[in-house]
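In structure tokens, the next block holds one chain alone, the form predicted on its own.
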Amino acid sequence: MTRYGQSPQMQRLEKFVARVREQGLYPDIPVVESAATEPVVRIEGKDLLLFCSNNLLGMSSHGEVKAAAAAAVEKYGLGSGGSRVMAANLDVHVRLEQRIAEFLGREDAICFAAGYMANVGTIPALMRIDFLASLNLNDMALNFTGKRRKVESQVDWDLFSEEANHASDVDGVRLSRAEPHIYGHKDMVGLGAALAASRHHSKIVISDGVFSMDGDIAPIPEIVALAKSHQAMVMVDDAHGIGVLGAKGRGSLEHLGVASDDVDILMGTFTKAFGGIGGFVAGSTALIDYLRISARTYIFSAPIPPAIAAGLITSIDIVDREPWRHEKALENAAYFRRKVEAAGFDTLGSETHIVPVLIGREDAAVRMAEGLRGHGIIAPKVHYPAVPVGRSRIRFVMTCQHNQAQIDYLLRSLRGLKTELNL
């Protein structure tokens, strides 16, 4: 029965959600009663193995990190009191930006409250440079409305985006108002042809470093070479690579031997390798200075909580001095990938700590996730719209804290469920 006053729009919404639930596709998200960053978590009074935490290097629960955060709570309190441009530009935020820039060998960095905000703030800001540069800074009201309407209806950039990029990159592209050219996954021939056909003076290529759903790595050297030949900028979202890949954990660029200067804009997150929350963009001083006055998600939002920022500075220091952490995470992933492929599963070309196991049909992925839960294992099913229809998978993440006994138990469970579910 329709509730009194319910609009037709709300009725359609309610029916859609009910249909998703009936098909078993609504997320069954467990309520965790312990830290959700450890290999073993507490759910409904029971211990379960967790294979989806992004606390890749164990930083979230590290004693030194927690001590730094606790000390910062005493000094700064819980929040910042406002955005950084409204007098909440704390020294701890400045130090965090300096530390991550130093870690990555960049001139400067700018931090955002979340990685998502870094992308949806940075990409549109870049597309607005022509509009902002055209303004008469001595009289901001002069022709402002007309110029704004022009830039909102026509952005004179060609934007080339990888089809498997993260949702935050996709939304940043949409908000930019530029007409995007989506090139196929790691398709350098297609990218080259699209760049060659470009008629705009301003061009940018945007790609993930590590693709979050497949765990494979972008061909960044080839992207850089194509971009140089067509005078295009390059932006790499290395949220899943920084701290994990490369001999010193500097990310996909170091792993592939790409010079930092060859990538104009390097985006990353503090949520994965560094165990906290927040995002950042690292690059030249000019780029970062520009984003501070143009990225709306920086200007109009509160920053990373100061206690988290303090903990992150310590986390970067530890990751820098203890490379065994990222080595162990990748070692665990390689072991799991080798064994699960031997059991007949497809890992979709994974090369990193992210190891998807292809299931295929959405209903089969639901049953597999439920079966794993029955074995005391938490790992998410991933289906449309996160991945194409018919390419549903279970997405496993290996951290430096998992041990071989835990991984072997997961492998035995997967082999048994494969037979049981006739996959």
Ligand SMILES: Cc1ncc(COP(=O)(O)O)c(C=O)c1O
Given for the second form:
Amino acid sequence: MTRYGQSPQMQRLEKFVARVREQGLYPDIPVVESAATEPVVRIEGKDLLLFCSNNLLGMSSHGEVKAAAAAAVEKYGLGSGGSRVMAANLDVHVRLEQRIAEFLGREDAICFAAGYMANVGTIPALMRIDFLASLNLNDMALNFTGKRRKVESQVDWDLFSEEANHASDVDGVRLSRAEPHIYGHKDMVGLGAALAASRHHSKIVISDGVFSMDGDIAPIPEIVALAKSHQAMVMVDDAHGIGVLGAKGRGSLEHLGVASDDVDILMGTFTKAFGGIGGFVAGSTALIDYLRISARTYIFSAPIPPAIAAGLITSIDIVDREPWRHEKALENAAYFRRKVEAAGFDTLGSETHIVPVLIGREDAAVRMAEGLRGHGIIAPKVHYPAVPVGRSRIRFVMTCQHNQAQIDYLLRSLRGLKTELNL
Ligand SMILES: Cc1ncc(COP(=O)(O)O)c(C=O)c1O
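Form predicted together with the named molecule structure, per the form predicted on its own context:
Every chain and every other molecule in the complex is listed next, the one we just looked at coming first.
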């Protein structure tokens, strides 16, 4: 018998990790000794400037939000006590779903423990509609034969997924068993041609609203028009847009003037603009009712902890009544983008609070991230597989809590390092 760690598989794994370390690509993630959601964080006893928090609107540390969460801990305790379909269908979950649906102008919403769970639950659930509809639920247990399982694995859908979609959309697609057509980044000609060639009776186009590694916005009006002409459904993952884009912060759809009815499935996360954790899907009553009985990550996993759900309801109220928060985050981003581009950096078409700065080679991005750290600045290098090889970048996120002096310091550091590293 091989001892733990000595099997050939473990040796391969060890060798791989050692190689990643040698190449300097093993993520050197600092341990933060304070809240990691503020512009200034404490690491190894020192104050450093953070430009990668998704606490875009300062909600994680807002006094009213913390008070609502603290009161809910007293009332409900720490955990939920199980899945929503078992014991843990709490009033606070129902109120959160109603509040986010109302904020987005949708009939209903369903919440998941994370945005990731929302995507990996929702996409496969949609692809199972034909199978589920073919069942006679009353005698399903008797008839669940091998033949039935084979039918279950046949998915008569064509799924069109944008190449820069987030990993959770990609994994949702993988779990769906549908054969995906991956269309190029914002390539509407390619999408149109693929839709025209589709022979399946059900079609869906899935796109992020804001692309998480480039900070640019999907051409949703064009996607909607193409989808309409080919009778395809549209799903938009607006994890980064909701709360930030549009005059009222309703997201990419509002920003682009797309009617909410034109997008069948609107997905978002509570992790970013709302400062908590959890994901959601908003849409018609029929869609949400369907997901409650078919999305496996909703049925077989515990929901958002009740204290977080209570804090999130307050957070949505504040985001709704204080638009200055998203305006300021976008102003900070526009200022940084303008100045960093003038210094000769490429921001890859960023239009939002996510501002990547292209470095190119993986080793150069490693040196840039280390150099910034030397200046007391934390921002992550992003490289393959998150982005294509040779397109490594430093990804900055501007929030409403950054001030101009902090952004100017970042700009001075970037200019200095560009010369020093000969970029
Ligand atoms: C576009 C997009 N979708 C989904 C997610 C997953 O959200 P969560 O962090 O809530 O799991 C992310 C997270 O970064 C994202 O960027």
